[in-house]
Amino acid sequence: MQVVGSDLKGVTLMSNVALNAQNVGKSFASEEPFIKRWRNRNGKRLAVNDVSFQVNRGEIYGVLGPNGSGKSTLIRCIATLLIPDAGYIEIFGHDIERDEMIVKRLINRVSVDAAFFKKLSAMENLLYAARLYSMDGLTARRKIREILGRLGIKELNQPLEHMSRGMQQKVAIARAFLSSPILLLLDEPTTGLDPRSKREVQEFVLEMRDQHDATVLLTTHDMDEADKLCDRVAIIDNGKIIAEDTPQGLKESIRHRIPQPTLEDVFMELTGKQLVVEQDLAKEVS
């Protein structure tokens, strides 16, 4: 492992600590009508209130919550594609702020919403984002075909609206893994795959961590997912953490009144909500 100072990737890490969130808030103009929007915050919504957390090197951390918790934008503002309104956020001590090109040379992020040309291919796509990345065209070539067979790809010049939501998906996620950044963020990445599908994908994420010294932040819907990929999880509702422990132990924090609880009975403990069905956020994205 690297230790602090190290030079990586062209940058200097000054932390062994991937990720540092240190009450961070961020909050979107209301929708309410007006009156309640100038009684309610400034008509302000809080999407992520005093958010703090560490994530070690190494680790898969899982961040949970339901539909409006704020996870997806705690992500994007970890992703440099929001600007915290409070606290702070640091990957390996770079502030995203001060230092946002050096971070963006850290880290990689897959959405659920992941946009492409759609007119190009599968390796044509990639190509263009590997050029991004000013990687050579004989890598590239060589880490696509390598990376796209892992996660059973094999249609590379197909144009991606021909291919599945899920195929797509998968491409997103190779666009992901093709810079090998250090600290990925995946945001629900298996939403809408087929179970095979879903378990290549996590075969694949943990194979980053284990053998690509990758730091993964996940959030997802599935709690058997987040069961067997994650070292540690953090539950998020209203934009606030509301409890973070290791899936074991968050699920022994309920064993008094559940004989076997599942991470699912951990999250309606806590917050009394029901998670989504995954079909049914599978058509709302599609």
Contents of the next structure:
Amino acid sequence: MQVVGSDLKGVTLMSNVALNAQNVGKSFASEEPFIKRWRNRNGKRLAVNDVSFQVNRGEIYGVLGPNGSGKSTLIRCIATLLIPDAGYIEIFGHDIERDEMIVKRLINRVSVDAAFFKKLSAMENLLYAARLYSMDGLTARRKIREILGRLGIKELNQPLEHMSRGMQQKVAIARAFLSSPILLLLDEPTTGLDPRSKREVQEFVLEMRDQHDATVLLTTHDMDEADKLCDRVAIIDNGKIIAEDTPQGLKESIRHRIPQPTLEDVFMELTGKQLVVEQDLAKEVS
Amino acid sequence: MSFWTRELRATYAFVERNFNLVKRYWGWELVWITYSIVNSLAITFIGAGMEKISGQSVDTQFLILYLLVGTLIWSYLSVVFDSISEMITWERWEGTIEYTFMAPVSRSTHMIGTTLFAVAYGIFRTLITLGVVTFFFQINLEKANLAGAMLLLLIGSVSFIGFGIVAAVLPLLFSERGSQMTHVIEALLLLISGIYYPISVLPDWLQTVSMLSPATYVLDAMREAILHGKSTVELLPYAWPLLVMGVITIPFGLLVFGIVERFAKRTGRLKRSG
Ligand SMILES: Nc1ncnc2c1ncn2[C@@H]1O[C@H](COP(=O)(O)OP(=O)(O)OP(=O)(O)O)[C@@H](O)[C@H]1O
Ligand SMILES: [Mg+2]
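Okay, that was the form predicted alone. Show me the form predicted in complex with the partner chain next.
Full complex below, order starting with the chain above.
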């Protein structure tokens, strides 16, 4: 393991905290002014609301939450694709706004939608990605074959649009691994994959952490996956973190109500309360 | 790895990617090239028919060359302008924009890569068009100063690049209407730059506006070089406004682009879905 102040990818790491988010807030202009519950007073929709957490180097940190709870927005903020309205985020001690270029070299992200140039092949798409991360063509081609081979993708020269969604998702994962990020942001990386592919990807994630010194931030709707992979889990609802602990710790916290709790029970318990409040609100409105 | 190695590799990323896109979308490219050839032919035939249209004697050879210069230069400049201004539209459509913007690449490198390809591709397409057109018309280039014309065309590209960068901002600002708006800019340039007629036929106020279009100077210089065989030294007066415009519009374009990119990241306009 590298120590503080050490050099990695030509970047000096300023801290052993891989990710430090403090009081991060992000809102969007509301497009549906009539739906009251998404609004605060300014007619803005708070997607991420005063979120603070830290991820230590080498951890796999899960972010769980219902649809629309702000997980992807949070990840976009970390990935420099959105500028937060409030708070700050540091990656290994580098502020994402002040040291944007440095941060960009340390991170990569996989999103739910495998976004590619549809007519380009897997090889052409990944070659483009690799060059953006200043890899030379020869090394890139070798690495691309290696990673795609491991993920079971053999068709390197067919347009990507001919591949199934699951296979495209694997290519998207390969794209992120290709740049050897030390902070990997995975936004539902296994959604849409069959059980075997899912397991392959999960093993790949563990390998990235164990052998390539990567720290991982992961969102998923698969509670078993979170339980299996994550060292710690935050549960986010309505843009706010409502619980944070190890999967074990979270399960312990509801043992007094449910004797053999799973992470799914925890999710239901914690986000269920919110559901009641929302339904009440909806009643009030109507 | 040095800063320059990194930026050079990234520059090449854009050139190679765009080359691959042209290769994979060859059907579309074929359509565009055919369209631009037919268009050039149709316009040049106006010159050929002028004697019949007006019933008076005109210098048909001169007129054909006059229109041909206009249509070829316009086809070149619009390829350059389109390739740059569609940079954002294209990636938004494919959905890759977040990945390109997340990469550790400066926006100037992004633009340089896109531009290099645009210029090379513009020259390639224009040469094809020229090749086909010469089958249809007798073109006499004995007097022409082709080297000087090429030089001025390259200098002119620089200022068009600046305009392209400014126009590329629009799709970032307006997700849906943005790309139509760049076409409006292009149409205006076509109107005021004296592509098919001398700008002196325009109303006074439009003549003043046309002084702001780099294409005006490129076209004047091209015609002086090709129709009147002016020497390269005599063409230099056209180069200065082009250089000045390039020196102003490129940094200005990058500045505006930077501001708009921050705005897009604050308001969540980069993303498409998910
Ligand atoms: N670019 C944007 N513009 C406007 N609103 C947005 C934008 N991105 C997200 N939102 C809104 O912010 C809220 C949080 O969305 P987000 O995508 O972060 O949720 P999520 O937790 O990732 O949901 P899911 O589990 O469905 O992926 C939603 O109400 C969404 O409509
Ligand atoms: Mg999401």
